[in-house]
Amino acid sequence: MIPLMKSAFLNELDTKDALVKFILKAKKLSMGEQVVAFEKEFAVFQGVKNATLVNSGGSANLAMLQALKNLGRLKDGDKIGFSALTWSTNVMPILQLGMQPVPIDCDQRTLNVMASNLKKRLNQTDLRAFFVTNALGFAGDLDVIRKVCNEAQIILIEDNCEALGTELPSGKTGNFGIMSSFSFFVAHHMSTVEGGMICTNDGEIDEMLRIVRANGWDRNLSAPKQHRWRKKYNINSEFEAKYTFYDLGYNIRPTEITGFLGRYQLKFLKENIAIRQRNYLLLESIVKDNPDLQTLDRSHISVLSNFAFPVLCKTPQLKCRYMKLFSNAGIETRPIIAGNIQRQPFYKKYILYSYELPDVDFVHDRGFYCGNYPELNKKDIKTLTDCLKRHEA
């Protein structure tokens, strides 16, 4: 069988051995110096000023929107655009925080929202923010999307959980919006088992994220920042400050284990990305020769950190045929993220109106994906290529 993932970590035995030694020697396992070190090292990798580690990618999405509400940059009732081909935790925080989700169609050729899709939606309704998902390691024309958002005074936020390491000529995905989320869940580009990161160059947002992450208190801020918050609210003693809560927050703190694993796995990330791209290009070459399947347009992407290999069939009938081929070969498959999010039960429960999303429907009805990761061996690759070749009914 070729599962979606073969191991919890890259270089799994070495990682587990290092983790055991760390746990035995660690003085504490609650959030501390390993978390801080990982944040700094990840910020350097991503090329941003600030990185805040949390307990999951889903928590990162929630924290980003909560921070913007706490700062008054978003408010109840605001319309928030989002990529309609996405994961549940991109949409749920919009609902949970009292704002209005507005789905934006993708382009079936890229699996992502393009600037043209965003402009089309803006012709129908205004938006206060746009929460874009960089799906499966691909991305839209983010440089143009950023320009559209800037001109319309729309806050751009990125979910980069599936595209860690992908680059456009104009920069890394995750660096186009005011902040971005990353996931270190098992089977993502790098694993800490559970874990997520938020990156931003905005100092005010970074400060609020650290308040949101830890119950609304100031415990993880620098001394000067703590002094400023305490002075603002007349908190005159260290004793009182320990249990003073300044704004809405959650307990979404990571552990030292998360920080240690993140630092250890970060060492292998560049090689990981290179292998994922190499695997993708090989499989793509087979798809190009198969008229049953649609090749994706990645011409605007300079480095493709592929999350999983998408198979987009020309018809729903062909999808059934190829999914059966994959299943018979022992290849584990999944839908392309959550498909058209408007079809999900939770969405229909809370949102009574819907938008036409023809390209997302196309992907929903004709697409699926399989795993792509460094542990795929030559036999695995051959099995995958054999299934991607044209098969007569």
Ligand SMILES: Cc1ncc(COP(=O)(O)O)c(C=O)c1O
Contents of the next structure:
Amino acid sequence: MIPLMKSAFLNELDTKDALVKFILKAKKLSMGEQVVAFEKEFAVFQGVKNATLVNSGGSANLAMLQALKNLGRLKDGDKIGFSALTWSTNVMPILQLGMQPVPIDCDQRTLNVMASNLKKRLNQTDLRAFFVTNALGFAGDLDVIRKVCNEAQIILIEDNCEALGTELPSGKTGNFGIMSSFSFFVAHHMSTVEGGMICTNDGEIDEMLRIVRANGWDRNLSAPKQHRWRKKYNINSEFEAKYTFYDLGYNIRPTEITGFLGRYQLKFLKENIAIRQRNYLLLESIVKDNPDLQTLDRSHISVLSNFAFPVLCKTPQLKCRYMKLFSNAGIETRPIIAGNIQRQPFYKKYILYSYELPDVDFVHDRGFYCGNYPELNKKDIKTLTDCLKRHEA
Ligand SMILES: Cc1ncc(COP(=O)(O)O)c(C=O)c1O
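Switching from the form predicted alone: structure of the form predicted in complex with the ligand?
Next comes the full complex, and the chain you just saw is listed first.
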């Protein structure tokens, strides 16, 4: 059996052993110094000023939009563009926070929204923000997308939950917009079991994210920032300040266990990304020789931190045939993210208008994916390559 993921952690046994020792010694397990240290180390890895750790990638997405609303940069009813090939909790916060989701088609050749897709939608409607998803470790032409957004005064936010470590010549994915989310759920590039991060270079956003993360209070801000909030609202005693709630928030805090695991896993991340890329290139070389399958265009990507291996068949019939082959060989498969999000029940319940999304439909009807992770051994790779070779009906 080749499951979508074999283990919860990179260097699983070692990590579990270290975790047990950490828990036995730890004096405190609620959010504290491990969280702060992981945030600092992750910010260095990503090359950003600020990183805020939360309890999941979905929470990170929710917090990003809530922070923008609290700051008045987004308002009720604003139209928010999003990659139609995405995860549920990328879109749900747009609905939950009273804004209008506008799906943007992807390009089937890259699996991602390209600037041309965004421009097409902008010919039909204006947008206040674009919440792009960097799908499966690939990305669109984010440098051009950023330029389009800047010119049209659209706030660019990145869901980078599936593309930690991917690079374009112009920078790391996650660093093109004003902020970006990451997920550390098992099966992602690194795991803290559950966990997520938000990265930003914008100090005002970072401050608001820390308020949003913890009940709407100021406890996790620096002393000068706390002073500013308290002065603004005339809060004069520590007694009162501890239970003053300044803006809309949640409890989406991580624990010290999340922080510890994040720091421990971060050490293995670069090596993991390199193995994922190597596996991808090997499997891609087989796909290139199979006329039943479509090879993805990654020519604009300099480091491919592949999340999972997508198989795009030329027809829906071929998809059925190859999925059967994979299943018979014991390889677990699944749809590409959530497919065309417009076809999901939750979306249809709340949004009556639907857009034509030919390329996302193409991916939905002809695509599936299997796992790509460092624990794939030689035998697994052989099984995968055998299945990716051309098979007559
Ligand atoms: C693109 C994308 N965004 C957000 C998430 C949510 O992350 P989490 O499962 O940590 O909530 C996922 C989950 O896999 C995802 O693939």
